[in-house]
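Just the one chain here, laid out as structure tokens, in the form predicted alone.
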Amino acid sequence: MTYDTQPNASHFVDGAYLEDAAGDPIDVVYPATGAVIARIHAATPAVIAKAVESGLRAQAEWAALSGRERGRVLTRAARIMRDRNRDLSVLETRDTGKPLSETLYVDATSAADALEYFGGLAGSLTGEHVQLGQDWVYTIREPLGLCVGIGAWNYPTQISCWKGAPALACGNAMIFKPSEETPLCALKVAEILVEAGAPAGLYNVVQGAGAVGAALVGHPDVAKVSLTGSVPTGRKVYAAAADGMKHVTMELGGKSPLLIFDDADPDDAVGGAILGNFYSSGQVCSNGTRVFVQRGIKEAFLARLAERLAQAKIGDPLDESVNFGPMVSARQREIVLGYIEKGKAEGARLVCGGSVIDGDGFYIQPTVFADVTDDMVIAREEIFGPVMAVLDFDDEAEAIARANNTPFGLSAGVFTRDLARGHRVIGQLRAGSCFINSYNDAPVEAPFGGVKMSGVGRENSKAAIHHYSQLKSVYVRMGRVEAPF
């Protein structure tokens, strides 16, 4: 591969570069213009034998430093990210398609957040001494060794770092495999990372398709897997890991309910909507893509959200005044399309959108449907892409009823100008990652993640030091040890 910024071969593995052109090819497409950027190859044995053993000798090395001495380096990392924001972010925008007026806000600076955050949290992983009269037990936080991290195609430089970030803080290595729809930026983390002083084979990244995750995953020597993706993957690579009986983090899809009572102000739920649908043209695991709107304001929502989206700016995702760009490939867009035929041909009322946009790459519309009832494939299955189903809704408890009434639990919102109802509804949300008056937002000192199928753990905060170490417990008897003979 050929670029000024970007990598120059297809793994980084043991400090350095890696190409290995027996592996299976994948071409690397831009999504504004459907152009071929780079080819790259799908990991070989030999690759996964290399990333295995270096991280293997990396995570020894690693572990015995201080915390302190981690932090160092995962805080210098993101030092080096952001005096790097613009490359990292025109290079993200080239791998998703996602316009530059976003990845310079949300991209790389998100994944410098959980380097440095997680960064200073390292020299504070200490256990505890539990006092029993004379005698005592204290505990260790220890690494659990070489992790697997699988990413998704949507936000590859963030979910590098939200997985690679608390796995080096607690002392583990990892081994990340990115989508092979977006496998570029990743390459980056990991030499900014050995740039900024971490052993070489700390953090290695191999390249591939669900063979090479299922090599991955299934490898003896990993002791932990974190995957973000769909359910149906989530299953696999959950069942896989459980015959090792392996640790995990499943940070799956969802079907997330967005709730907008008639006393919410009017501009912000319909910002919250916005936000909750067409970020990133919908392509977003966390969505609130059932928009339940109370009656009496719904024609009145409808209007000046088709107003709203009819000044989105759609074009050339590297032109900073555009702000929503093509889906990630043309497969996906045919997805989403056979969604919108669907929600067309159930009834459902087209209010805007709905079709594609002329011209090169895999531009979709904006696309709003009203008089969504319940039992519609569009109300009920994950779309992932930019579409949004309102559904009408009377009372309170009507609307907890059907927001609930979905397998995923993700996220869930709520638009009122009454707190007191939005912690009650919240309250009764079955849902991991919930908003009052606001949608989407991901800070990295909040936990994130799903119940029911949409995943189980949780990444960011200090919830994910749990899941990337474990306990160890010592009792100390401090008298006669006392046997029945």
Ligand code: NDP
The other form holds:
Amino acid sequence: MTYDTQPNASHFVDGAYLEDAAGDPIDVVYPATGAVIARIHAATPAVIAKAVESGLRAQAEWAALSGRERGRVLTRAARIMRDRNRDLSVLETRDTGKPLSETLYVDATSAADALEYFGGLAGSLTGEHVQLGQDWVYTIREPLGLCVGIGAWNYPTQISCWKGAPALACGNAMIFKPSEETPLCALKVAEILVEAGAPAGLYNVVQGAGAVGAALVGHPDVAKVSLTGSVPTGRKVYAAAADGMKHVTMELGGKSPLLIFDDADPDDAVGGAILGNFYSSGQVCSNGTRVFVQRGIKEAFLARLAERLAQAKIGDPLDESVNFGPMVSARQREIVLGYIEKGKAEGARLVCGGSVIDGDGFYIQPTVFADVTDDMVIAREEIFGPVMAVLDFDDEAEAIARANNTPFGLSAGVFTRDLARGHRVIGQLRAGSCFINSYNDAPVEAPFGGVKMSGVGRENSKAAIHHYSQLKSVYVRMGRVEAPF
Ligand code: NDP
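Given the form predicted alone above, I would also like to look at the protein as it appears in the form predicted together with the ligand.
Below: every chain and molecule of the assembly, starting with the one above.
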């Protein structure tokens, strides 16, 4: 990492980096080596107060601009991000441990996509006119005010923009709290937005763990909270937001099913299962971690899968030829190892992987369990690591019923050459983000989000506009007012 890429203080508030060493220290660890690469401090009440005060001020100024003017700032920020893609990707790799071969293509670039897309939409956000005889109603699409974004650690740059870009496009301000595991990337987003012309305070980044998030969620001046995180945290944040009757978007966890029928293209199916389980070392919320394979092709599927996994290049994530990196933290590695042990103890068949990789980094081998049954813990709980559970099925109706037998509903996928079946099956799967003969694509043009315990609301696409704005309706009477008395 070059020094000009490394953020130079803990927070970015009111248009500038801000330090307050009185906050609890947080060590930023490079997951590939365990080395501490930065030390930052959690936000103190004074930092939070400044973030709120400057956010409110900037929001008033920003909302007074036309949508087109706001959009111009966002698209300029997108251009800056693309110009600095390599530096930002290196930072993302240092923050998360994800290999540069991924981050160069999906992190700052997808964040820029969001800035560009919502920047483009900003000028087209309108209300409507409703004629009612000679009277009429018009609606005004208004911003919500000061929004809070709280991120998980797997996609820090992307999450900060998936929340920030639609919020800002609609005329809101945002305070973003990254995960304490990956605090660096969002600071660069804030810096770039100011460089692109956003008013100071419009997009503030404050650091800290759950307590700082909770202080923001509970703040009376905050109008909306968007969280990307686990279901247990989602429950707490949703409840706290309800207390203040705040708007929420909840992007939570999953245990998504991937159904592979015996007519599927074998290489595509294996490729989809790899993308849906091992990309970002399995730390992806929408992963298809319950892979239901039709019984007749199971062994052939497992053999191809093991062959392909043997080709994974595991190592230094900054080496561009490496395509599989470490877990984000020692703690996450312990959690994932615990699940691997449970899988073994419950009698699942270990097809490959199952161990840590020696060294200082937090590496775990890509792991596949076969003969997994629906009641096993590894088939029920989100692992958030490189652990695939392969389950057998015989027919379509059975596969659909078992796939839906989960409290989660984030994603679902189906591989089949029979497109009628593909649509029929997807139509019955209870999930928000689905795939036919593909897995884990998340273009900004498509709504993204879950059903059931996987969350409420949608990110990306025009749908996100509805979650960052509200309608004021204005009745206009053209004639006299007739009152009863
Ligand atoms: P957590 O739920 O542990 O944390 C999410 C964020 O919430 C973190 O910034 C955390 O702070 C913060 N937080 C924790 N407690 C509170 C609280 N009481 N009030 C406010 N904020 C709080 O999730 P992880 O970071 O471990 O991320 C993994 C989870 O995220 C998985 O379940 C995954 O499925 C989900 N996820 C969902 C996605 C989606 O779009 N649906 C995408 C990516 C991940 P800190 O961690 O710093 O303490």
